[in-house]
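A single chain comes next, written as structure tokens; it is the form predicted alone.
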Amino acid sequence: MSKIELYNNDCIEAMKKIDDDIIDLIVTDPPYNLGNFMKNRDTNLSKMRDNFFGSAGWDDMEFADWEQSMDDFFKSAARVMKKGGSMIVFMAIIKVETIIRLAEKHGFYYKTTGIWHKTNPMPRNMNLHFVNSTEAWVYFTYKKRTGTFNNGGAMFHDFIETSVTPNGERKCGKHPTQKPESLIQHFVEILSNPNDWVLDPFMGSGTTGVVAKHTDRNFIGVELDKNYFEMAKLRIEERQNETKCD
């Protein structure tokens, strides 16, 4: 059986309870810092979602406040790595030279940029412009230049083409940037082993749980909103225990 350890909390005290070195993946979302620029955008994406992250309340930052909580997230998350452990973040693209910045100070190895498109996208202003499709996803490993990386000889483009989460994957409750679980096995197998433990600082509705409990990994998960924190919870229970959110 898995283990599972999910904690409402500010995902920095929550890591405090994280023995050292013993994390072999991350996998996680953290806030763009979009919520104040997209307030400021003309866009009609609050009127077409009825979730706007950029209303939610937790993507609002200034920036330095921002950038000093993410600093704060990987001087713990150095921490908490093995050495060769692996590490994912989605960010916004124009986000990524900071995201690099701030892991290498504390010892991640920077090792790719890659793409996630999403093959059916929110059509938003496409009268405008060029409706947006794809999300940033930066990849590090800690302390050394290579880690786990199952191909099985495969060749692995930076570029992961799904669609975005179905409805199915949502029937516990609605997060504005969820991810859809193909996406996140995807990284989940090839990045680690059965029985690693995977944390995801940045729970949201849960994903990464799901998907770690799916594929045979120990999960961590850490999530401040206790709304989101409850339908990530019965998520994964519904995986673990085969129980119903509805």
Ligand SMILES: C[S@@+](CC[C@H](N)C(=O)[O-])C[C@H]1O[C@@H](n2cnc3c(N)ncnc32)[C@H](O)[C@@H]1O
The other form holds:
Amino acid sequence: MSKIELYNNDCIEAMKKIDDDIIDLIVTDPPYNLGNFMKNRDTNLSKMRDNFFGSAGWDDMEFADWEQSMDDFFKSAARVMKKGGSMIVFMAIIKVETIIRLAEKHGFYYKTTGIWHKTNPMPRNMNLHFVNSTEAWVYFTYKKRTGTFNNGGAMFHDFIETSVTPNGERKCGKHPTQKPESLIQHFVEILSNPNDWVLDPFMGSGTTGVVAKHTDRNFIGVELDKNYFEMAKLRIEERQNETKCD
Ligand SMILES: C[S@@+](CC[C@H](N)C(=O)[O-])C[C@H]1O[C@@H](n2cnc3c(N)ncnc32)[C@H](O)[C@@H]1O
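Switching forms now, from the form predicted alone to the form predicted in complex with the named molecule, please provide the structure.
Once more the chain from above appears, this time first in line as the rest of the complex follows.
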């Protein structure tokens, strides 16, 4: 049975409760620092989606503040990681260089930048420009050049294609950037083993926790926002059938 620890707090504060050198894998999807950029783009995105991430309030920092917050995060992550542990950080393609520079500063070894391609993206302004259907993921190991890599002899490419999050995974509420479970499961199964400890310090609606539990990993999840935290808790505790989730 998986051990699960969930914190409704700022991740830097919550991670102080985690012992040194115990985490095998971090899979996380922090704010991309695109909120202000998108708001200034004169698109009608915020009108089209009432839960647009730029309006949600957690992705509207100035670049320097966001960079400092990511620096603080990697410092805390380095303390809790096992030597030879792995980390996947989802990120906007235009911010990948910053993420690599900061993670390397704290002892992470940069391995790969890959792409997640959404096969059914929102066709926003499709007659005006190329529809955005990709996000990046950045793969690191900690203090070693290789870590767990369960490929079973198969070749894994540096891109993955899935649909956007299906409605069946949104029964406990809406999160504007919820990742599909199949996407996260791909990384959890390749980069960790059953009974390992998986951490997601920006867990949002809890997708990494749902996958960790279903694949017999232990999980520590942190989310700052109370509503998203409650959503994550319901999903991870598999209480989707409660009235709130119907
Ligand atoms: C991109 S979303 C993650 C979505 C998640 N992958 C999912 O599948 O639902 C980032 C989340 O980080 C949370 N967050 C932002 N700053 C935080 C902080 N300092 N500590 C913990 N959580 C934070 C936001 O509230 C948001 O839910």
